[in-house]
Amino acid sequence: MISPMLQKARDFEAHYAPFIPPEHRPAFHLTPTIGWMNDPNGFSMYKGEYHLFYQYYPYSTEWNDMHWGHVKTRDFLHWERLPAAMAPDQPYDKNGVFSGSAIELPDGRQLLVYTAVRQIREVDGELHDCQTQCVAIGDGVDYEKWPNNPVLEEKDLPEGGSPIDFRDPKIWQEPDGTYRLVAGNRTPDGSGAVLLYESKNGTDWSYVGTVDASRNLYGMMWECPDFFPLDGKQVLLVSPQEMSPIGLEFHAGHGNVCIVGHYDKERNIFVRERIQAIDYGIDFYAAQTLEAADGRRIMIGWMQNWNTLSVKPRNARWFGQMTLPRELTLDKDGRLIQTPVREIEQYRRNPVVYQNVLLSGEISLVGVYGRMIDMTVKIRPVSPSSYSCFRLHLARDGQFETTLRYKPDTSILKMDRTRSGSNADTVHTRSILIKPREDGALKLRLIMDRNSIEVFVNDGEVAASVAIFTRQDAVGIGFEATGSVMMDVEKYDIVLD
């Protein structure tokens, strides 16, 4: 039964959402039905198609109480809108249906498994939240509560374990039927756990024991984990909060943590070999991942930070956005590769290629512009230390631009959005170590929609998303060294049929 919350979300949603036109959103990265969105939940299959919840408060461009937006899609281009799954309805989840994951049962129902959020008042008078973990059932549109939630609380975590930071599970099923998830926790030492659970039945479920933590050194709370198999390693995905500056690998406040290792499910030990970002830019978190039909692993991110909030459309509707899904490798170092989802290639129109172009000074070049595109850019040397800096200016109409700088003789990437549309006093620019090739080359791959850009460095070997919100009518790309490169430009038009 939809309960009268989630009827006057839908309501609104449906009698709203249309007032926003289409080209007040970006073209192909996701943005919420109307109001606020935040991370990514439930990317999963269903039934032959892809499905992506997310953190919603469809009233306003704030946060809020959190219900759960959905769509659902073919290429992970074309998104289409379905009504809210759930709302804060019932007394264990009143302050929030925070986040979570999905999968399709056997029976053709799909299982959603969220955190489920109240606040209590503490002898001493404070509010403190408690978070459970619940589970809803439903048919891909509609979804009932489980009449037992929650499924897991306080009695299931281990000793030391927080009711308090408790939150973002994420399940799949192994091959023998037995279902698992990962929850995040706080251990006694103050910073973030990430704790594994098993059901037979994905209702009833036991803990099994801790699959990493941070012990103080990757952040604290460790929110939205994920565990999956990739390329004969396992591969463990976190947002870590308050994590503290290492070098250039980890920027300080919300981050994001790639542990790659090796895991025996047996005794449930998971032995760490690299620890990396996952994105290098300035607005990503919350990353979760699904296995698509074919065996790729594509992964998600909401395009956004906790601490970059006031960089914002003005006077929009809709607030939050998502990266374009990428599909993830790891290289023979073990170093974790992501690439753009391969269907954005059945929707490149256009091309403009220049090759072998002397880059000295600053140039434009007939046919390289635009917002909604797909731009490889391909520099080298014209001899050793012909170059002591590469600049690409993206978005630019005289007043306004984003700006990519390359140093080689540091090898740092710098990424600049002081100018892009945004006043408000935060974090503008980013640097990004780039692992130098021995020819001195370097290749950037460019997404960009309306109000973002995706770098990816050296075939998908560091990557970086900012936000931007750049009038669109700043559609100049310029070319600038300072000393001399060869050049190669290859640009696509994105246009979705």
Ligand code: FRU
Given for the second form:
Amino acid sequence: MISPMLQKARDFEAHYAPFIPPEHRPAFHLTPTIGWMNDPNGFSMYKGEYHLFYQYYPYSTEWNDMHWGHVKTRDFLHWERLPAAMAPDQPYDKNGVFSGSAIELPDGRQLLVYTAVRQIREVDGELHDCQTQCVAIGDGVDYEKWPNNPVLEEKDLPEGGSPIDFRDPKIWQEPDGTYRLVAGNRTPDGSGAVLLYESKNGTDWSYVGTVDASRNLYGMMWECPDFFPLDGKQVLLVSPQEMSPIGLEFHAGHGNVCIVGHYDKERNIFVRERIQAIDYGIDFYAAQTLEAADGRRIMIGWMQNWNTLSVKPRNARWFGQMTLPRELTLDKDGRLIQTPVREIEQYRRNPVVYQNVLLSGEISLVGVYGRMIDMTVKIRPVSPSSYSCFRLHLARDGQFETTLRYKPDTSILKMDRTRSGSNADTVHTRSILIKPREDGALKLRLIMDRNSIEVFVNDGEVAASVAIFTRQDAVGIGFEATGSVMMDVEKYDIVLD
Ligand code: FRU
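Could you present the same protein in the form predicted in complex with beta-D-fructofuranose, rather than the form predicted on its own shown above?
Next comes the full complex, and the chain you just saw is listed first.
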């Protein structure tokens, strides 16, 4: 049964979304059908296709009562739009259908598990959230909320766990058929934790234990956890609120954290080995992964961040975009490596290749421009200390540009979108520490898609995303060295058929 509230959202998107010209959106990064989008939800395989849901408010470009938007894809670049999947239409989720995940059941139905929010007025008049975990089951388009919702509530929390901040369940199935999920929670010390639950059927859940906790070191509430094996280790992703900066690894505000460790599944003991940021750019949050049919671990993130989202395109009927999905691996030191999904390579057109360009001062290269491109730039010093600074100017015209600047003496890459179409007084620069390579070379792969730039440094050792709102005819690209470097450039247009 489609509730009147969900039908209204579906009618609204069907009626008004066609008025958004396709060229007013990114070409291959997902944006909402219409209105507002935040976290990716339910990123998973269902009946041979990849489904993605998202936090959604169709009626305006501001966050409001959360619905779930819905798309599916076969290649992570073409997104087929499906009608909105859920609305906040039940007493237990009337203040929002918050983030969650999805899985295919053995009988071929699709199970969604999400956070239901309802607000409660306390005796002193204060309003606060009551967050529970709920389930909906459907056929890949229409979903019925489970009659016995919620499936996890206050009584299922460990002692001292907060029923106000208890959200974002991420489900998976173990090889023996049991389901497990992790959810974010706030502990008595005020900071975040990740709780683990288990179920035989996806609807009856019991608490197993805590996987890991911030203990006030890595931010406060831990949102949007994900927990999966990767290359012989175990990875925990979380999006902490209110982080304090730690060197250049973590910036203040809403952060994104990847913890790599060893996991004893039987005893639920997770031992940390390494902790790092996932994305070192300006706009990234709430990442979620799936295991692809061929075994790849693929991650997608919201390419915005709560602290910087005042940067909005003027007059647009949509707001919020996802990253390009990324393949995850670990290197020999257990560091997270991210590369754009390989599917993008089939849409590379019009190659422009330069090799061994001796760069000294500033140049542009014939044929190297664009806003929907996949470009790799490699530089190497011509002799020890042959340059003190390398700059890449992107999305450029006389007025606008977004720059990447690398200084080999500090190994710092600086991303700067001060002049990228935003008049908001918010964060526009980020400094990123790069592990220098023995040969002094630096490799930057850039994916640009109208309103964003994603940078992958040294074959994915560092990823950094930034949303830009520069006008679309600013297509210039400039290369600049103080001193001299040898440079190779390989650039393709990305053209979807
Ligand atoms: C993270 C988040 C989640 C929540 C959702 C609400 O961005 O705050 O914790 O479920 O957004 O839209």
